[in-house]
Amino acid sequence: MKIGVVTFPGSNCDYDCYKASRDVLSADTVYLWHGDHDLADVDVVFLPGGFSYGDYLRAGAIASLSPIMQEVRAFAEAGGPVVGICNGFQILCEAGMLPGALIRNRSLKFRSKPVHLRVERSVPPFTSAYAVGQVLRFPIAHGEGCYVAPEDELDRLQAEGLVLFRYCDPGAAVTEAANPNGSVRNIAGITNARGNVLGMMPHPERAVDSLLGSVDGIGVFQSVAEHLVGT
């Protein structure tokens, strides 16, 4: 199993993803430079968090045009798993690989805090290690994390089971008070229709060690690994 982590100018969670995949999964993990056209024969691609290109224009907009994204798109179209975390989620939406958009937080303030998520579906390749309804504790760190989409698109995401995570309180209730950024319907993570591209704002790679306050993020990496072993 070989995992690739893309580094864009301004990425600041690429090492977090690298260390999580290397230490949690003991996987061969490599960095992929945004200006290259080579995915180095990886089995999964992570687009990490950070502030690619300083979030100029819109968060993720410039990075979505980076040369490596041509290869990431082709990889996903061939069925390869792609995970976009925080800025990576923004990049996937800007690249048209996921529906909707991430806009300024409802508070218009940067939010950095632990949040709770409810697992909406337990499916490969990203959430099979969790149980439906399980409550996870992940950190967030973003200024543009409010997920929005047209109502018909939101209805489709719901009907097709493409919402994997929602913001909730510790008791699993999906409430407005538990929503840290104003995302519609408390959406914290979605997949594409094929189910092999995940975008999520919270950071699983920062929840893989008890020293970090949570080990709940391990399940995302384990789910990917189990999927790859089984294919």
Contents of the next structure:
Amino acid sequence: MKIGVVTFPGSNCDYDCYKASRDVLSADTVYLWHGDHDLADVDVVFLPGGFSYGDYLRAGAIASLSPIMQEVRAFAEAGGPVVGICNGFQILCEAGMLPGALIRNRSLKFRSKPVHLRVERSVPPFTSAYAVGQVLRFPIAHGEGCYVAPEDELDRLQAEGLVLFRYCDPGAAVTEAANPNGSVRNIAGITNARGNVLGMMPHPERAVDSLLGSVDGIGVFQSVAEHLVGT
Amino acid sequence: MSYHVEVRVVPREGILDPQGKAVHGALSNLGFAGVAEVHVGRLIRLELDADSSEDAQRSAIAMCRQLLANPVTEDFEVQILQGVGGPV
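Could I have the structure of this protein in the form predicted in complex with the partner chain, to go alongside the form predicted alone above?
Expanding to the full complex; the earlier chain stays at the top.
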């Protein structure tokens, strides 16, 4: 199993992802460069958090057109698992690989704090290590994390079970007060229809060691590893 | 021919516009009464080589669809201001 983490100019969670992959999964992990066309034969691609291209124009807009994204798109179209975290989620939406968009937090404030997430579905390749209804504690750190999409798109996401995580309170209740950014229907993470592209604003890679305050993020990495072993 | 083009990108109606809301609040604090709504967008100026004004317009619209505006959350308007070195 080989895991690739893309570095864009302005990525700042690439090392967190790299370290989580290498140390938690003991996986062969490599950095991929935004300007290359080479995915180095990896089995899964992580698009990390940060401020690629300074968030110019819109968060993720310029990065979505980088050379490496053509390869990431082809990789995903061939069924390869792709995980976009925070800025990575924004990039996937801008690339049209996930529906919807991420706009300025309703509070207009940059939110950096731990939040609770409810696992909506336990499915490979990203959430099989969790139970449905399980409450996870992940950090968030973003200014543009308010997920929006047209109503019919939201209904489709829901009907097809593509919402994997929602913001909730510690007791698993999905409430307005537990929503840190104004995302519609408290959506924190979604997949594409095929289920092999995940985008989420909270940071699982920053919740993989008790020193960091939570180990709940390990499950995302474990789920991917289990899936790859099985394929 | 070279054309000056202005592209205005605004949040689509019905999409949450927290920036507009915040500016609206600040204007009220300054004592500007009677401001019903505020929306904050962006202005993009292009200088564009094109065969005609229509061509410049088409090209700018394609840019908006692919990059300059987000099709989920934003609307755009393209205005051809003037052709440089020739009549408009």
